[in-house]
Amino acid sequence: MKAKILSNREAAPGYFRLAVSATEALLRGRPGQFVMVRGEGWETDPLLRRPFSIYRFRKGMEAVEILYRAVGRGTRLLSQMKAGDAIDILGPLGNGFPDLPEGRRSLLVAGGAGVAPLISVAEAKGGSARLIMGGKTKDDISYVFEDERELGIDVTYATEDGSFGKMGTSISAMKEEASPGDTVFACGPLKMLREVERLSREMGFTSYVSYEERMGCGTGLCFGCVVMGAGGEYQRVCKDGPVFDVNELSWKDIEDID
């Protein structure tokens, strides 16, 4: 569908958050869902749209939230559009987060921009999820400052030079909060999901991961981003994804391969 960007502003030193107008449909849209963005005018290059996580869902404002870190040409294009520029948007996609179990406690963890499809599932639960915030400096999670207090979310940061919150990273602040019987639901760079997936092996405790691939159709068509599943089948992180139970995936074959 077309939509119009409302606003499109730098958060953080390289990060930008995009708001664009919403349909009905794409606001019943489930936390962890993706779309698929290209701009107008873009010509063929980039050819193909780009998937973003929905970072908010915007209801009072009849929009959603997307956050992007302007790394390659499609998102750099992306952070040259103004408000009022028209916008080519498809979704929402993917299967998204299940809901949180009631009664256990779920700690949301998240790696740099990782934390996009996270703030959504932070919202949905009013702020009773914990966050987890990585990032290798103070602007790498900065941008999380906002929402903390828009959404009352509590929040355990950590930075890998310690220019805020405490030393380290994400996992090593997750493994002195997590519990055998937590729910985790995790975003971020490879390296960080085969650990989540470790410890919860050894911990003891139920894990969920949103698997960031890159795509052509986003639609499950093109097969262009397949991961290895445990059954040793293919799954199509767009359609079968981008939420996995951490067991549904083979995670030595996705070790062999990166």
Second form
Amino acid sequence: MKAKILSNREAAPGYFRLAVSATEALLRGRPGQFVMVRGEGWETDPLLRRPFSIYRFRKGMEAVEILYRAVGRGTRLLSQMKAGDAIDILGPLGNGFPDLPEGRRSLLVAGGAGVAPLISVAEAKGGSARLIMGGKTKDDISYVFEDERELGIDVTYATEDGSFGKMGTSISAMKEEASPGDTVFACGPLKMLREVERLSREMGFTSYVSYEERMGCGTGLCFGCVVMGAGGEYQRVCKDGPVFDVNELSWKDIEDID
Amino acid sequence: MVDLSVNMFGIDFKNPVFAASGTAGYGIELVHYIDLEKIGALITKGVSPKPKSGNPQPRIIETPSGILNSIGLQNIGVKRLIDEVLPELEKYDTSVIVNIFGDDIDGYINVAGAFLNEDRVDALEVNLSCPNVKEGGIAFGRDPKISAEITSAVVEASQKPVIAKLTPNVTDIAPIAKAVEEAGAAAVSVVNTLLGMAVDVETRRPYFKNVTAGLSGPAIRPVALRFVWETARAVKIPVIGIGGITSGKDALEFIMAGAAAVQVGSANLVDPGVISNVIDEIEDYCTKNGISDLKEIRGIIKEEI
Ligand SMILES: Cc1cc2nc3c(=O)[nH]c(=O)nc-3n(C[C@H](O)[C@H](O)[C@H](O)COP(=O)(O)OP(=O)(O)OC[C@H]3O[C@@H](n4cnc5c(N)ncnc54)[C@H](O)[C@@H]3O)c2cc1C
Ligand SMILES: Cc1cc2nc3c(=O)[nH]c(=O)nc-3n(C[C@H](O)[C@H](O)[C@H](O)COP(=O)(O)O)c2cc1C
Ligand code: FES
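Output the form predicted in complex with its partner chain next; the form predicted alone has already been displayed.
Below is the entire complex, every chain and molecule, led by the chain shown above.
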């Protein structure tokens, strides 16, 4: 689907917010779903699209917003694109987060750009969800200040260097706040997701993680993006996920690559 | 009106643009993005006698205009394909070709035999690029004798038209194409992925656990085109051209080099609706150039050079 870039700006050093015009179908997406994106004019190099979570559904503007970190070739090219440029966007893809059980407290636990699929959850849930936003430094978390203001959500910030909020990781902050019966939605580096899994077992809360894997197609065609499921069968992250109940995955079979 | 239909081994295909094995899932995944009834044929993901879990992560990396993949032929096995996938495909008026492989000749016979009474399947495509475990992982398809042996065994076991899918990882493809033709192949598909590799310079390790992986996409197109041209000169059975096709113009190159039909692979991963564009672009080209039947240009350069 061809779309237009409405804006593309650096919201914190290295982190960009990209707003693109969106179809009805895309705007009806669930929090936790993602899109596959490539710039028009990329020709065949880079060849593949890049996956990004839907950060904000901007229904009034008929747009969606993506938050991305410029890490490699594709995201650097993306960061050079300007309002008015054409972009090719496929989505909404994947399963998205389940609805939160009524009357229960939910914690949204984010590591760095892993906050991307969680902000839209917070937006949909209003006051009943609390965001725990962790990063190495203030730069890794500060773009969320805008969303906190706009959406009126409760946020706990944590930085590893102590430059803002609590000193520590989103996991150490979560340990202080979580209690049995909570529902945790998490997205971030694999190490962090492993901790979420362990703590949910030990402390007795339900957890859903948005799992990240290198993708080829994002649409279930290539079997490039798999993760080992608890039943001993590889699951396609793009189609069966990216959101999994932590109990659906076989954590001992998941290797740390990247 | 341009007639894009092709008849190969007694089957009428609506047009000569097929979805390549492994890049269209089991076919069901594609229905959200393209009208399955528009494509010439759907070739399903390769199936083996038993389910196969495939290789560990990472499985995919991008290269300049290409993709290296190490999926490792993950599949649900022939039984589930027949029980779960074929009934779904039954709903669409589309030609279905099933891609098959085995660990040894008995495995190929076993999986082929399962389709004996499956009328929904128009033909089998035999993946000859699989590693022959007994021979130290060298692909079956590098050896004309073994390629012929597998081909005739599959023909006999399935009673279906058999398309032999050839590996490009050989010096000379013509003797292999001739061997499978003599063994009873109804057509040949040319080519599978090229062996390649990638190194992670940070960890100083090969990027893939198996070290080598299969290269596909526009990066391989000129090489694939050469293989198709060489094969078309060597055999009388139809040649189905594969390798880096993303547009009608790309497909026409293969047709002019002698391909009766083409398959679109990696391009589906970038744009799951791309086959529809490829068909429209071929049709446009024909209309503009006063071509009413692709026969007029098929293999047009085959004998000239
Ligand atoms: C479902 C899903 C949702 C995602 N959502 C977001 C998001 O909202 N915001 C965001 O900033 N990023 C997100 N990512 C990660 C993002 O897709 C990668 O950062 C991006 O593809 C990198 O592209 P590149 O061309 O810049 O990097 P490349 O040049 O292709 O690679 C450079 C480096 O980037 C890293 N990388 C590449 N691909 C991935 C990947 N799929 N996952 C993790 N690391 C990768 C690797 O370390 C690699 O060495 C998401 C990934 C998935 C699978
Ligand atoms: C992810 C992926 C999976 C593949 N799986 C199979 C397979 O199961 N059987 C097979 O014969 N070929 C398989 N192939 C090879 C393709 O069908 C095709 O021959 C090759 O990719 C070259 O075409 P392309 O450049 O258009 O992709 C696979 C290719 C890719 C990229
Ligand atoms: S990325 Fe192709 S199946 Fe998930």
